[in-house]
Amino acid sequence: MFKHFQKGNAIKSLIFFALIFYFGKVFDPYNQGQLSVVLIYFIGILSITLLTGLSGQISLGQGALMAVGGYTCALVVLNLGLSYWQSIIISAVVSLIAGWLLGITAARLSGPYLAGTTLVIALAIPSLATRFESVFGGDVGLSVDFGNPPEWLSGAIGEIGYEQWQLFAILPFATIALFLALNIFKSRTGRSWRAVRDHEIAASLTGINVQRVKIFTFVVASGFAGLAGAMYGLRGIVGPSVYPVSLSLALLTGAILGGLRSIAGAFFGAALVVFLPDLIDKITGGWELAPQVGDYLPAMVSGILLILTVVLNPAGIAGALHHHKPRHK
């Protein structure tokens, strides 16, 4: 059965890869850059989907874990001279360790206490960068990027622009993250996470070690967040302004709007968060709005959509699409 799941999930992941690759070829540079951010947010939101949607643990600090991955990647590139491929993998491993340390604390907390703890961590990361300016670059940050595309890729598909190269460099990691998430959802591990989410006492009575599950969930989710954070920083700079508290809130907003318990919802939510400001700007382009209104309109619309989703459709976009899917008798 597990082999069947792996085969089906591999096909879905390859289709995802092919579709994004196609859009990367036909989009203009601006939209290619946006699609890159969608993929990064998708991986980051997957960490929330696994942590909160699948196992029921609330986190407001995924942006901080992204910062761990971003700073690790930048320091490895700048100080050790490794390639960005190697640096991203190392960043994910370091983030796994950070998730383990956080998970030990999280296993003893729940609800608002856990949310508050993770929020404090998200607030503390920028101050650490400023405090140890000689290492982390302070407010200015560390300058890193994906470099230039390899010659074999340019020879295979033709000239590659900067934004397109970013997209193609991120796409394999997004595909791997999707494949791993699909398998976790359908595995025995995923079922144990759901059991803990639904009823900790009942899960414990069936032989599940609840604390161990909570720690392991944080470890896996942190790996996803660190992976996203490393690639987010490789777009140009790693600094406090790249990983603010608002990043954690944007990821959580995308997760809720798309569907907190759905992998497809993670992608819908990421796309909505990234493309919504441009959509609003296109709709209101002919309106004469004061700067005080126009600058904060995307955030206001996001807030309204978030409230409507929680009240009217808690399952998000993915849940609505599944509900309206025609059923064959």
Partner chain sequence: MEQFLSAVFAGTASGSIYALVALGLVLVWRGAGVINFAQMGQAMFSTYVASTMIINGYSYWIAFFVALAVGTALGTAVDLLVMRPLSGKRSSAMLASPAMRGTVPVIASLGILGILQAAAGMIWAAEERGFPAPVNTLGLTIGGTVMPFTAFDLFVIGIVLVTLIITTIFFQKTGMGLAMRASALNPEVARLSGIRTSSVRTLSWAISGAASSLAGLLVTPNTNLSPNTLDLILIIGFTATVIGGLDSLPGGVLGGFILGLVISFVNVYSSPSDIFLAILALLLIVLLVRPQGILGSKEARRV
Given for the second form:
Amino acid sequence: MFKHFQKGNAIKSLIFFALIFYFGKVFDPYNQGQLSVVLIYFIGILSITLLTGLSGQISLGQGALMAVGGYTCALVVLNLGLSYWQSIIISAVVSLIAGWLLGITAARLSGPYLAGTTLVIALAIPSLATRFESVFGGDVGLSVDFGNPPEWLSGAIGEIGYEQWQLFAILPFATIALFLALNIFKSRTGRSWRAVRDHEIAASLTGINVQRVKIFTFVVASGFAGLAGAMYGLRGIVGPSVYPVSLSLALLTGAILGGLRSIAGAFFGAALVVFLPDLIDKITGGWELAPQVGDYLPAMVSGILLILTVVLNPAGIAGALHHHKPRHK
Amino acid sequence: MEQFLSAVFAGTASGSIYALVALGLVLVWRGAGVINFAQMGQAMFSTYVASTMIINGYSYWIAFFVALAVGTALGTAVDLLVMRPLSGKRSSAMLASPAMRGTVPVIASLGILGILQAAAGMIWAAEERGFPAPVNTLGLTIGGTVMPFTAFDLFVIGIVLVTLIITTIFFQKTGMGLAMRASALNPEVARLSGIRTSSVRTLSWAISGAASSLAGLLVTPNTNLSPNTLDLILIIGFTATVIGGLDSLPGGVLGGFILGLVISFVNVYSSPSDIFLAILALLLIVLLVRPQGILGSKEARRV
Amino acid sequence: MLKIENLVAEYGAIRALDGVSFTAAEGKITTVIGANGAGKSTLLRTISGLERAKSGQMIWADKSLIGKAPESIVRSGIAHVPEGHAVISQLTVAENIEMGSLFRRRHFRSDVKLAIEEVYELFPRLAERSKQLAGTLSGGERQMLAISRALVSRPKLLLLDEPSLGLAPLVVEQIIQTVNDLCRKSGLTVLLVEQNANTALAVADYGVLLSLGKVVANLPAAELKADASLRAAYLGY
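Okay, that was the form predicted on its own. Show me the form predicted together with the partner chain next.
Complete assembly follows, chain above in first position.
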């Protein structure tokens, strides 16, 4: 039933699971929390890796799709009383539908048009929350969380802290997302996305329905974004301030820095974006910088890294690491 | 009635500022094939320079012209330091496909925006500050009746009209303007005619930088100034260019005025929180009904 | 004199020019003929700097043209009229002509005026339509406009790519005659690429026959015209 590459991908995903689980055991609570964010960003960046890296469409609005996932999840938890993992799955499905609607519009656009339109969407969606305050909770938002760890789990591995439980709740979903992305990369579907990215006309001549592929890419990418958004909200609050435009831009930055065309790159990018402020803090700790300089240093550094990457090393960290290996185009 | 008139005047005044922003965007789009998302970041930076000068006792007008010079310099620097090295890499795998060729400069411009905002935050701290207008921003009183517009509204409309007229004369009547139009329309024939298209491209960035820094100076008396305040203006300007037609200068200007009026009416008759939704609705309608924009040409859209 | 030596140019994976050598004599018309895909257009595009030469040499007025940009090459006196009546249709006729002279305006203002008057004399129909958009012109008028745009740069060498393409025989005749007159009267050197070999050889002094990127014959035009076996083998008639 499994194709040969799927076995390999399953093994890779399990190794990923085991490694993160191990880090989750040894890290302190702060870094457990940071690692949760890395996993969520990883899923969010995967949506950009698939959309932009694989099929050549840009979106500056993935944060808005995360918001769709987050609000769906919160509304399901609060109104229907379902468990967090049921709500997460429902959120991902609702995001698929939102992605389909967005994709129908987006498939007609390209390059800068698409960038601008998705940016406007990223700005407009959170303002829906204040427009329909009674449903979405206005500027404050809705509070939700992962609940308490089930007893069988704490029974199996000992006492679980709050941050640790968040991490362990997110990890299975991140692993599934990784497995799906790996398979899409190697499958015929992925090849047709690449064909559309590299040469639309040639792709249509080989019988690929370009419009349908573009819409489908948006649908799949939105599923990933919605999944990430649901879990991002379950960390405590779903509100406009949780999904600002800067979230969309941070995801894009992570995708580019890590390597837009690589799944490993998506993870490197997520880790870099999340840990960069801590790293800079550590380096500049003894420098006695003015507080405003320290506050803006991470943004400055990631802006500079973004431009250097685009100009000098477009394949990102993953590309630099895989330099002499034969690479997937 | 009075409410209606004041909405019209406020909309025309802010619309003329959006027209300037759109002008800057269209210039760089036509000249270099890039949508510059850093444009209002550049404007924010040059307005901060002006603000600092005014705080330190310089006159408004000296600060005004220094800000225009800084805007011009920033536009030039963006092209020379980032966009030109980037376009030299057209052969790299990342830029090989047409889809990515439109996308990568957008990403670079977002990086520039990030750097400018961070720099402004570091230099001037993040708290909002006001920016002065050279004339009164309260309702103008003529013969005892309060008019539905302010002296500053008139000032803005006047200065933008003058700018638009100068720009039109420059493009239609001068050799340099002809060189810019030719390079935008057909770079190959332009180069064969001896036009140095890469210098022309840099000039587009420079003029665009000046136009947007002017927009920054004119809009901040109403919006205040912080590293992020002008992001919204960029979004509005972008929507204006799409509505008017991304490759058409008059189209961008028209789009700016349309958007100014629409936003002003939403503001007066509905609520400010609906502005984003109104912009999004307008954008989607135009993209679905007339994707090339009101005055844009059809073949120019799918780039 | 333009001297081409062992010129190689690639178009993607295809070797479009495979070691081309010939000279274009001063004040003469040299025509490059050959079937579709022989590399004729690539040859002109490489000379004018639009395409990069892979190897080989191009000497014009004792200087190498290798590695120079089109906007520099036009300044050295080489004007290229590319295939397909290359004018900018959204600009007026007058603007298209003016465009070709922009780079000379600063130093030769009065001569630029003169050059523009001259092309209007050469093609009176353009003078009548100077305010019209180039896009509204007929095919023949567009070709005249493209040539005018090149002429106002005061070239010493004119590269003409398929001026007859898609035009009525009478118009072709007129355009070719005008070019011939220019060459004979003012000593302009012309490199004329044509698929229509008969038209080109009728006015040319020398003929270069290209096939698959290689020169297969380089003869005085009359001899090339008379060689029935070459014609049969490479031009198909």
